[in-house]
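This document starts with one chain, in the form predicted alone, laid out as structure tokens.
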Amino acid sequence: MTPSVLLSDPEKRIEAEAAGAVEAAPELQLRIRGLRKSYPGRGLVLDGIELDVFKGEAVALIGSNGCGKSTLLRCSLRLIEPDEAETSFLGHEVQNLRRSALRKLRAKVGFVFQKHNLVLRSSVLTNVIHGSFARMPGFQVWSQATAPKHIREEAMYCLQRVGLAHLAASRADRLSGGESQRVALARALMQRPQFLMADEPVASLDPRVGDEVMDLLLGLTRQEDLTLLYVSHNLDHALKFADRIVGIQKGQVRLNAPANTLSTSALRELYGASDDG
């Protein structure tokens, strides 16, 4: 660890940086300040949220039902408009973006949700190809029949990454829950994202399959040098698959700590979050 004197003395820090003794600061990819969001009949759900997420991190959001975890994800890219917020995402001031620029930013973020949102009557390969919509909109990527060869090959590679290349020709409505979520992961990879968001990605899966999908999600994040921000009610998953855990209570961040410094019992006591669903 760099001696504190180097951090407090500008001249010594400059000398140390020139000598390679001080590591470069990690890239800040998501910065949220003063995020407030209310809903009619519910009042204020998020009350001045502040959050930083750095490149390459896996960050878990935890908290009791209705505390605003999913709302936070959506507000960060204005999928839901916040009441107030200053948000910088991948170098863009989100609140200032017009519709076209906002679409381009969203194209850089892969989303994985509890509901897999596959086109059930289409093939697995076609569903993965749909991940390229954001970067090359048009009729060509509506199905595997019309997609260019290089797109079909890229989609097959994404399926291979999640272990489902052998199901490329199968209809999506014939998949198990775990297979469907793997296809959703492949579709997200097809976006060529810089950042992944996942909202309770394994809540509908049985524990064994849920562990497998989370292990795959984190593994792909590491292999592709991505950043992951995910919501979980499973405290064991938060501890096992995150570098850092952020706990939300009464609309504010009440915990922000490395996962390896925390325990399931401490999280349950502090946040009343359930670890069984």
The other form holds:
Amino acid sequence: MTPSVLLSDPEKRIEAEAAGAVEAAPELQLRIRGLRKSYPGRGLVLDGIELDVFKGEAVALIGSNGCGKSTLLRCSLRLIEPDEAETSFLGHEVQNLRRSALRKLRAKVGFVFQKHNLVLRSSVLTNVIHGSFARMPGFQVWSQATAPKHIREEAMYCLQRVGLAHLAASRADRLSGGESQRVALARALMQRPQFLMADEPVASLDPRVGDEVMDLLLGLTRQEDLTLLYVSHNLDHALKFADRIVGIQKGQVRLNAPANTLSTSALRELYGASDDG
Amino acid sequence: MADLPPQKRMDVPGLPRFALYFLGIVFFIWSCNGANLSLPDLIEGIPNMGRVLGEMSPPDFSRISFVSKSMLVTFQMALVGTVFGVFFSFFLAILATRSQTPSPILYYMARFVISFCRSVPDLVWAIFFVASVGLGTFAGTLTIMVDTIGFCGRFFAEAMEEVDDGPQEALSTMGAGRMSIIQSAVVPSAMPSFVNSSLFALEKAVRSSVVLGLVGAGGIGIELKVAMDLFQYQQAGTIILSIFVLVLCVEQLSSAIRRKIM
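Mind sharing the form predicted together with its partner chain? What's above is the form predicted alone.
The next block holds the full complex; its first chain is the one shown before.
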């Protein structure tokens, strides 16, 4: 039994552990069971999703447009309320969390968006400083002008990690797409996250910059010993920048396998049938 | 060509619509009568206008220092009223923004307050405040403040409503609270609109602060009224010229700030 198969199959992992065949199991950080979500006019988008993500893994989530990949990410943090789900995330039962506890959980998860979602009229440094909202009194980190010195220094360090310390004083609306996404990544690092989520992080970037950003995203995930769950339409990226690929079709998980056992043609089959939901 | 769908705009209006147009025109003609529009009176009044303008020139600058002082007070009244108005508008606008308000009841209450401030004319507010706090610039300042709330409250709320919700979602994901999201994502994005509306409010306040003096709410208006009542047209000319200069300066200044910030 290969480690990659163990990684993707928790039941086999548990059996193997019991038999003493493997070392201590990696921590299960995200466990989703029976996730259902429907939208008015679109019907059921997610129909009983089951998904496990272990510490240190990089998991790519693929599937055709409208199949519910982004919804899945958001439902796991209740940024969108699921109709039904049992989700355990970083040791918290997400469905039972009250608002303040939910905020604390979200703070442990760095989220990188397709459109970067920076505050465009604020400086790059201010945008990165915003990553510390959950651990600082709000008014102190509203902007770089009010932030304490150690927070500014930490934000500069995060910018340095993504190679953009020289742009700290620039306004976010003056950045290129690739720079913008790097700043979003620095902002996520500023959260001191345990888990990274990215929703089509390179969809709006050209192929070269897209590769650079994915390289950086995976590199930081490895260096910081984080876990990465990202949505992608780029099958080459999924194969290159993930340990495991999870494919969604018609609201259900249809593929869940280590990336090194898959090929582009195998992944294309997922896109063969159109999704109604 | 025959297959083209019929164009609604090219339809011949039906009888009810014709009747509606006709009633509209009749009402307008009736309104002209109600407004006492009279071409002969206008023609007859033109020489009088010329005479009054003639009597105003050359303007009498003997009291220019007094007039300048009154103009300064008028401007101060407009400035203070606008600043306080903008301040209160900001908080009311948060409550009056569907996406930011903490509760629907507060939303409707804030909307009502803003609408009420806007729909009551400033002269009526001035009369109300003169009766409440007495004659003088304080009544004028309160009037301008309330008028600004009616004006800015609406535009601030609309600006916040239109802000891209992406950065707000990002901050929410990072664990930011409601006030932090407003301060860090909504306010910076809506800032150009806030500045624009505030500067327009200041221009509007300077113009209306001139008129408020007519009902005793302080400022240069009362000087103008006295000069006109006493037929001191040359002094009135000086005051009107000063008002023109002040309004022009404020407009130029606000245009410059707008260019710089936008």
